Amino acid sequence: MKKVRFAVIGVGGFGRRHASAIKCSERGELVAVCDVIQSRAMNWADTFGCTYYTDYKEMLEDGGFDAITIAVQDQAHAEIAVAAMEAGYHVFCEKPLALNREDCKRIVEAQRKTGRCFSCGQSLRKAECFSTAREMIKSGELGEIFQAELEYSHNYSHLKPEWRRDPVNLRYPIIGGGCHAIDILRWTMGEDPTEVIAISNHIALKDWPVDDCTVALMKMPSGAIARVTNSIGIQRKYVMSAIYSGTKATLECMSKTNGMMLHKPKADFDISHEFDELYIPISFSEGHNVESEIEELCSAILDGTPISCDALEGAKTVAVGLAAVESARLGGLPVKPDYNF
């Protein structure tokens, strides 16, 4: 069986998950890892049984692989992704695609120019709860969607990497982590917000250089109203949830669970005013299904199958986040996302 040979750039955290997913893949083969910290590169190369590098440029020049995965700080995504595609390699890049419009545009243009396969790691598209929600919306089972509420919240106070709080390359939470909620909104609804109205505050994590809580209202082309909430200082466990309210039913789904709730009027609703609550069991997803993302990229490279979230899709999600940041900066004035990349 022909396999896709991979090199992983960045093995400080997510990159190790990339490497593990590749090692478990029937269609992938790990041949190299790269990290600027030599001891870490050596250690994980030994663990995974592959070659190591400390300079990604040297690695790209040496070659011997077909694709790379990128799991480094967000502000470095564009430089590495563009260099890799121009050198002839396919790319899997962690989310968000980039932190600003210029870098997103560079990546999209490089993919168009080179024709390389590119996958942006919006991993929640692989969670069964959200893929099921998407199918139920498309089938009309919920009726016409008029309201969607999504939340992506974490407590980042314990996180060590300083690049997340870089005062120069600002990583706004609504883009860095909240991109999951924005992307799931776009993907499940099958449409892109036309206008964003957002407010934010800076109360929970005062030592961070950016606002830590954002609430954004979004107008959808269908007429639906969406609300995306994002916090990095919330005092609870991680949450990624979505509630879709339609004219026939309401669906509640949440990552890291093994079930969804569907609310529908009872057959005698006109008399009882009561609802049936149907529990829909699903396979548990811890939220980052890297294995499925690697398999998707392998299939795209070997079979020519489509990629769910390519460079343009990743850029559009960032565009919505940027609109939310700008709206909040303007005190809640409406901003139209710019999807022209």
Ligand SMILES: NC(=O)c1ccc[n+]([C@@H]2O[C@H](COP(=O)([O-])OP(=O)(O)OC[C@H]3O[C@@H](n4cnc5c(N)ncnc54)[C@H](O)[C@@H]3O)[C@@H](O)[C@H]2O)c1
Given for the second form:
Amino acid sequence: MKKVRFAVIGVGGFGRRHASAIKCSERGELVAVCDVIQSRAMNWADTFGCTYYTDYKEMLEDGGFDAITIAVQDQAHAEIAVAAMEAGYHVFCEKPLALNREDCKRIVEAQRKTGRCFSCGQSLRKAECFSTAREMIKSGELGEIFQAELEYSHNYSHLKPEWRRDPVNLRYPIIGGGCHAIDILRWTMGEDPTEVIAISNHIALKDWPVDDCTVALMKMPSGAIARVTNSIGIQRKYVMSAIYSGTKATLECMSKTNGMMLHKPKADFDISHEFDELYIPISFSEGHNVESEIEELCSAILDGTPISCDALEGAKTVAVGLAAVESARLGGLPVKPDYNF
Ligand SMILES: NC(=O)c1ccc[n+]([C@@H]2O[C@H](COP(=O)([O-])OP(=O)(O)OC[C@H]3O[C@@H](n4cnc5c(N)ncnc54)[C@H](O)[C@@H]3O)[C@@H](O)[C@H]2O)c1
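Switch from the form predicted alone to the form predicted together with the ligand and print that structure.
First the chain shown before, then all remaining chains and molecules of the complex.
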């Protein structure tokens, strides 16, 4: 069977998941890892049985692979992604695509120019609860959606890598991690917010260089109102949830559970005024769905199948996050996301 040969750039916390997912894949083969920390690169090359590099440019020049995965700090995604595509490689790049508009534009333009396959790791698109929600919304099972509430919150106070709190190349949490909630909103609803009104504060993680909590209201083209909440100082376990309220039913999704809840009026609602609460079991992957993302890219390269979150999709999600940052900076004035990349 023909396989896609991969090299992983950045083998910190998440790059190791990339390497493991490639090792487990029937259609992928891991040939190299690269990390600027030599001991890290060496150790993981040893573990995964491949070669290692400390300079990604040298690795791109040497070749011997078809695609790279990028799991370095968000601030460096664009430089590496553009260099790799221009050198002829396909790319899987972690979310968020980038932290600013210029970097997103560079990636989208390089993808268009080179025609390489590009996948942005908005991994929750591969979570069964959200793909099920998307299908239910599309099929009309929930009726007309008038309200959606999404939350991505994750306590970052203990996180070591300093790039998350870089005081110069700021990583706004609503873009860094909040991109998961924004992306799931766009993807499940099948539409892009036309206007964003956001407020943020800086109470929970006062020593971070950015506001740590943001609440953003979004106008959807269908008329639905969406609310996206993001906190990196929350005192609870990681949460990624979505509640869709439609004219026929309400659906509650949590990414880290084995089920979702569908609320709908009982058949005799006119008399009983009661609601059914239907539990829908779903499967949950501990591996952040990287395996499915690698499979999707392999199929795109080998069979020409589509990629769900390509460069433009990744950039549109960042555009909504940037609009939220700008609106919060303006004290909550409405801002229209700019999707023109
Ligand atoms: N999909 C998800 O849910 C999810 C979860 C966590 C992290 N991420 C993303 O994964 C990426 C990596 O995050 P992480 O937590 O693994 O970070 P990390 O800091 O643990 O790892 C980054 C690694 O990249 C290396 N590196 C930095 N610059 C490099 C370069 N120029 N060449 C080669 N190696 C280089 C660092 O030495 C480090 O080992 C980020 O973009 C992050 O947003 C995604």
